[in-house]
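Given next, in structure tokens, is a single chain: the form predicted alone.
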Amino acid sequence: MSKYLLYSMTYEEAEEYLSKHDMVILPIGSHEQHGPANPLGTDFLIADALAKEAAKRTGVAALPPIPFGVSFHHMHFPGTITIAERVLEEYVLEVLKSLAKWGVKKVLIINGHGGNLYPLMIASRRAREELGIKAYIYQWWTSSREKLAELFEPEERGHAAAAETSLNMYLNEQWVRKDRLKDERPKKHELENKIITFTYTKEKSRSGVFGKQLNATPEKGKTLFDTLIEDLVKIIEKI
């Protein structure tokens, strides 16, 4: 079967795929600010692009992306949409319940937004206990950290900084405002490395950018995307 997107299949084609495969890929992101230059959909757009290409190369079918995530910290920036942690947890679990009905045993969640991690971890644990599904979580900035570090300096790897912006320039260049690129060093609390507390993005960055963004290029984005895909394909094959 040449199709690799579950939503592009008819139910008969889906039945054929599910009779031979017990794994799918689920991209998840957010709809939130990424500085003046990047689109609000950055996180789910990148996650979806990774899911599609990985599915194409491995034959493991990809689902449509879940576009909304836990983004309370960005709510001072217009257009940001957030959902509660428990809502995301339950939503993902409901999706996995349907997949379980059709024999799926493994799900690779490609998470494009760090704020989603904790509810996804709970959903992963519950999926195993309640559904017999193993849900794995891939995040490109952590799962492929070593490869990312080969291409970008630490200051270029923050929220909406050069790494993320370069991916956008390569994948969705028509939506990136190159005339609005900027660098901003985020403010740090004196106890930041000693304690953890909730903070709003505006308390750390006026623009919403965390670090150096001006060095972003579509060429760097392509190199990063290709590198991430190579790593992701290996991960899928091992799973």
Second form
There are 6 protein chains.
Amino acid sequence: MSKYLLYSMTYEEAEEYLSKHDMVILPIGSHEQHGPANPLGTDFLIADALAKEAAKRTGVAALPPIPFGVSFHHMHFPGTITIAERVLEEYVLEVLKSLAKWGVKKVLIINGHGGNLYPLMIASRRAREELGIKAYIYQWWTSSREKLAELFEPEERGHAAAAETSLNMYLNEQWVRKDRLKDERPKKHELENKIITFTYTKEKSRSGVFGKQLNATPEKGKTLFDTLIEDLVKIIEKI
Amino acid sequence: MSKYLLYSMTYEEAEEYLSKHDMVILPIGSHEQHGPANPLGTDFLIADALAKEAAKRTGVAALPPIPFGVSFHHMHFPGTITIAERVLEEYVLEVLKSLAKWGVKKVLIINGHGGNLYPLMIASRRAREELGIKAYIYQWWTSSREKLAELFEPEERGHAAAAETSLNMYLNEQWVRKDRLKDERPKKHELENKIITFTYTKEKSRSGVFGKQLNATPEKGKTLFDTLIEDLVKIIEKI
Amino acid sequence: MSKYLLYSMTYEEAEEYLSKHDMVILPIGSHEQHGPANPLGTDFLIADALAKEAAKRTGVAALPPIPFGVSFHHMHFPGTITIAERVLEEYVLEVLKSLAKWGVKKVLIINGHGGNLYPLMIASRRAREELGIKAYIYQWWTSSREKLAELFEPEERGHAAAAETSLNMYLNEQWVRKDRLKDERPKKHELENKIITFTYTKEKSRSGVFGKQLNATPEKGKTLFDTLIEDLVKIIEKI
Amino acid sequence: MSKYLLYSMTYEEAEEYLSKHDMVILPIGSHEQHGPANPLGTDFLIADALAKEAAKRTGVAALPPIPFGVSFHHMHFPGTITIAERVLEEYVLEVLKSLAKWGVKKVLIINGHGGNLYPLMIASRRAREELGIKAYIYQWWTSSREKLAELFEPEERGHAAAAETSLNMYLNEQWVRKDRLKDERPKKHELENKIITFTYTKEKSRSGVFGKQLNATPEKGKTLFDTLIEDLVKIIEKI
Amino acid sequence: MSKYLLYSMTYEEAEEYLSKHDMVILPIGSHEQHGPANPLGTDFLIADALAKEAAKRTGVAALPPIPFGVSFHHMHFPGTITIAERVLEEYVLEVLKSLAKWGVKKVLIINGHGGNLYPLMIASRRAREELGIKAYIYQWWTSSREKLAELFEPEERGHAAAAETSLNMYLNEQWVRKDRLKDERPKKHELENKIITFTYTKEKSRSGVFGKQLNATPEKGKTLFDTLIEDLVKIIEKI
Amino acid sequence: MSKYLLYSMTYEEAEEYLSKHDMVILPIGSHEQHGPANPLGTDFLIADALAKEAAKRTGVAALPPIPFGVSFHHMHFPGTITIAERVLEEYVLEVLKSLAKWGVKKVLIINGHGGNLYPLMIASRRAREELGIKAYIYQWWTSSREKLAELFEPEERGHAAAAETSLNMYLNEQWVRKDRLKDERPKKHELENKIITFTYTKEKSRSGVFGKQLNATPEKGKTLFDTLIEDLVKIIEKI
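With the form predicted alone in hand, show me what the form predicted in complex with a further copy of the same chain looks like.
What follows is the entire complex, opening with the chain shown before.
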């Protein structure tokens, strides 16, 4: 069978798939500001693109993306949509619960948005304890940190900065406003590394961009995407 | 601005959109069995296709689809994923809450799956009372009943039957298993119209198809889709 | 044993009943406006009267009525009391849970108020999945639609209209204000059959009556009640 | 107006009542074992009888009774129904919330069952803090303790003992099984007055009766009922 | 092993303890006003002191105190902290759940604050039903009532009165403001023994003291503490 | 006033404190395995010691420690107690809610246990949005990372390793089992830095120690504690 998206399969095809595999891929993102140049859907679009391509290469089926995530910190930028942590945790857990019923033992969550990490980690804990399955969280900016560091400067790796924007230029070029690219050095709290606290994006960045964005190109996006996929394929094989 | 998907807009473009419109479209579906011929994603794929096309025609922006819904009754068919009513209600309400913050007053929910109706209606009630906004629910099989009745026989309008399958053939032809089309007359409980009760699909249909599916064609799908869109555009204009 | 109300039995009598029957009847209503002529308790009073009479005739024991239901749409009319959907769902489910412990397999819920349907349906789903029992919902205006249609015109069948008022005149004559009977044609939203949305009663009817009420008589009430009971007895026997 | 039950009033009558009064009476009971002689509904039946009579005498309107309460400790006796504390608290609070909307400032809860006290007290706290209204809880066995002590011995005042049974004989004579009256001295835990802990009724009483029941008579029931009503009327006037 | 505090043990020592004992002690208090002379922590400090000493004497291990409890009624006095009943219930139940996993069958909760009783009783019920363990609640002012009555007058036994203040003087002398001792007769509601309702402390006592406090001495505190411990040790042995 | 613990103050003293300060310190820890040498209470004991000493030096008042935290990963080691994330989040938020009522604007949470971070971060978000106050989280192993790195090797800084054990030796020497010190190199998952997932401690460390513990001394504990306090005092001053 050549289908690699679970939602493209009939239930009979899914049955066959599930009899041979105990793993699926679940992309999740957010609908939030990514600076004046990037579309609001950046995070779920990238997560979905990674999930689809990884599924195609490995034969591990991908689910459709969960589009809305935890974005309270961006709620001063129009169009941002945020889900309470608890609600996202429950929504994801419901999906995991159904998958567990079908014999899935491992779910690779491709998380396109850092703000989702807390509820996803709680869901991962509950999946292990309540469902007896493992949920692994992949985030391209941490999971593939070394590769990323070879391609982009530190200040190009922040939220909506050159790395992310390049991915967008490669994947969704028609939606990127290249005329609105912008560099902005985020304000640093002097206790930034000393204490952890919730802060609003607007307190750190006027434009919503964290770092340098002007160097973004579709070519870098392609290189990065290919690198990420390579990494992801290896990870999937190891899991 | 030619963008009609909210997630394709930057936050500045969204700001502009939201200053001119007080309405958005939210598609929602399910990931569940649709017989041996249709893909699991049928409901959210159709809802999303309707949302995108209606958005394109009317200029009322569409959101990305919420892919997983309430599908407990189908949980004997592999690959089906179900969300508890309460969790779906909360997830949708979180989206509506963010939209309300941005000045949206009307949300047209394009619901691709009947099983979602209860939590959506509760969300609609809460949206009115807690957020002061209106959530309208459009379901193609009820909202466009008359048009549908002109094109398909009663037994062609059930779950996964010819009408829905034709839409799939038109929208996602590559995923439809035409070799697996099937007619099945669902078992009728003798109290069917007298009492309301939760029943499992497998108690009524062995294949998961409710009615006649063999007559489905992409052409009928196109005709139906065009008709639905026409209807939908009128509804949006009236709202 | 001649007792047919579970609450009139001692626990020893209940034990005997439960050893012979696996079914009980649970009436549920609301405390809400029914126009200027009908009492606030209309829905639970009718549900309770139906439950008691059906119990008497069939020997299937009835529980006491749950008096308050989901009535948000009527909250502009004094004295109306509303319960959040989720709370009603939980309250009903607790009752079902206890019944399941006593070996009850089937609960016939006589629902006197349409607004309760969503939470009752969710409770019915959960009863099946979490408790392994079946909850059937009977609503006189839908379950006995054909019989009703023989006795009353369409516009006499709405909320607080002639059919319901006649039942009240027969069952609770002393509480009906015959001097305040009223006909009111409810406002129709032009998208009424196209979209589903939460609306307040006052947006459709100034008096709270939906349709013709003036033709109500106790005699019609008696005929209707007898018809409903006949229907209900048959349904109970079939279940 | 001579109506004294809120549910017997039309909304216009309720409006008039609410413009003149800021208080209502809410009876609440349980559906649980009361020994081999008393009906399961004892607690809500007594609460409702007290509420109705007090309403009649004072003109303060009574609501219909909430029939199911917290009865986990009796769940070894068939027919008992129990509601989780939290669910009862929420159900009652929803009623109070609606009443607060109608300008009610004081709710006299006539609680027929001690097991409901914890959630009712929490509801009373929340009513004050969240709704700004006062909920007073009346329990005949504590609120009218002195009067009760004049009429019954200590061992006649326990659960299902002579006092309660006498009330039943007076109020619901046809449902009392006089042939099954029984005295049973409940087992005392030696730490009974030292520590508080949840215990099951069956651990203390085989029959479910706590104390002497044989002396119960309808006459004593009438005397007690009249005394309670006298007390209740005074309390209502003072509130 | 001479350790008697569970938190002072290593997990290996705990394992040994748990292989020999099926009981632990859990102190819980509050952080609330106790008049102008007593520290805010009075309740958890006394509960913890009792727990530690009882543990030392009996070898039944004590847990660390849960410091914050249900104190809504005192929220007009600065520094008071209150926890919603439901949250405290859940927090305690989580502790009991873990203990149940380790084979603990009996938990003696030393409750230093009456306001915690409702959620603790619900937790005790749930512990029995959901975890199969017993939670016993000890409160020094009720559990040792007789002993207390020998040492203090009725008006010296109220909240923050001489008995409690004496305990503080003995246990935490450095924190008691002897210059601020105060007698205050609490206002009595004329329905005080007739009805139960939530009331704020400030409605009854201006200073927050209920009764006579001036007679408090450290010596009386020592005598009371020794008496309580004696009682507590006996209770633990009986359990 | 020389009191620096909020719970040692009377409400009048608290009032005075709160009129001059808008900040308090809240220590929180866990009750979980820390290898065969350290007591179960390690995390809350260290958090409390840091809180008290920092309060003493700065005059910013400390609250009593919340002793039980999120420790699911350690639940194979006897005596460990775990609180569900959601329950801890709610418990902490209740405390913050009360503090907000008293005019507190900043709460420094001294978190002694990494497993608490997710719910604390959610509480920090909610405190900002729902209460309008800031909750800062200090964790000695991250907040004072540089200082720590000067004193201990990387493998001495893991859970229950030399750094933490030294703190214990300094603060709670009598409870440390020096005869049971142990070095254990934790198993590394080959995807450790690539993916994030919930894992049980026992899957990585047989003894529960992560790294080198044998080098721990009370002297190093004192030096570390002094360093941490120095850091903490600076942080408090900057906040």
